[in-house]
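Heads up, the chain below is alone and in the form predicted alone; it's given as structure tokens.
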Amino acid sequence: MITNLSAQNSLVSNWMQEIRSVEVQKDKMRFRRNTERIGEIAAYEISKMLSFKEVEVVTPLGLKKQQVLEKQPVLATILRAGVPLHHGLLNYFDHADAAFIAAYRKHNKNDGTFEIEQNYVTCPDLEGRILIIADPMLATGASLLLAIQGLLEFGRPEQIHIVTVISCTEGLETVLRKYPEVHIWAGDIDEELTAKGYIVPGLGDAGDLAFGSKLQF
């Protein structure tokens, strides 16, 4: 399943006007602030879907039964782009677990080809529980599979969501070709990706654009 989050009006559409600005984007914490609202708008869609169960609750003059998450979801990103988008969902699955990727793209200088490195992964135990991954820019796909395998040594999750701010048509297929069951938000949807593996008109780097440029090696 796929959800474009921008597809009907909202303020989502706001703040991803912002995000794709060159202007605005000069901002870092502005471009941080509304990468962590498409987390935010993610997680209270997400929600809908989980199952609930009812306790109950002493208030001041009484007692109301109220409907909970029945259980607490595993929130996982790639280092260090997803870091913003995963603390958006952090900040409405406030009693969820963290599972974090190390991962990048090792680029050829010499012919601009480029493979995933995965460095490493910490992760609490998955077995039935729900996974939701944060990857700002879906282009490839590449990087989200080889983020999906490492993770599933960990256990067979319940459900699998990927919360992405721009997903690329192109990578949406290749993911759901693998492993067809997950379901996948984006903030929008763009259907060009240049040779080099970069979404146009996209955005630019999320990484850079939130932490500032690095030396590439």
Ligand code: URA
The other form holds:
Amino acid sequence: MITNLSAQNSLVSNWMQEIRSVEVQKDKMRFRRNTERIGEIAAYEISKMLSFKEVEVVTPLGLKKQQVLEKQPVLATILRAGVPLHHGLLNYFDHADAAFIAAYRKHNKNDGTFEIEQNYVTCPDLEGRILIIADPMLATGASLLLAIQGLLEFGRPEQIHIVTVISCTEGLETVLRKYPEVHIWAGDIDEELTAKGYIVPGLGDAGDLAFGSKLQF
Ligand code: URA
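Mind sharing the form predicted together with ligand URA? What's above is the form predicted alone.
Below, the chain from earlier opens the complete complex, with every other chain and molecule after it.
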């Protein structure tokens, strides 16, 4: 299942306009904060699909039966680009556990191709949990497939949600072909992918825009 958070006009459309704009991107803090906001809205929307239980709350004037989340989710992300989106989800799921994956594109010299190197995963037991993976740019889907595979070694979650800022159609198809049960949430969906695996028009390099450019090894 795919939900495009820009399918209906809302504040998300404003934030997506700023996230994509080369002018606004000069302000890293705004880029990170807008990305976080996409995570916050996704958290709210995902919460509507989760199980709730009734508790009784004592107010200063009486008692009230109230619904609260039955299970706390596990929020996973891929370092480093995923950090602001992950933070947005954490802002709303107050008591969530977290999982982290270190992965990067190892570029082959001169020919523009790359392999995904994944070298670190830290994760709680996922058996029966709600797993929410923050991956801002779903491009080819290669790094996300590797991340899901690595995470599933920690147990079988009850639900898997993937939160992205921009998903491209090719990446969506690749992930859903392998894992048809996952629900993918996108700030917006773009059609095109360059030979180097960048989304067009996209936004550029999400990690660099949030944290500054890095040396390529
Ligand atoms: N990662 C990015 O940061 N941007 C893209 O367009 C694709 C992958």
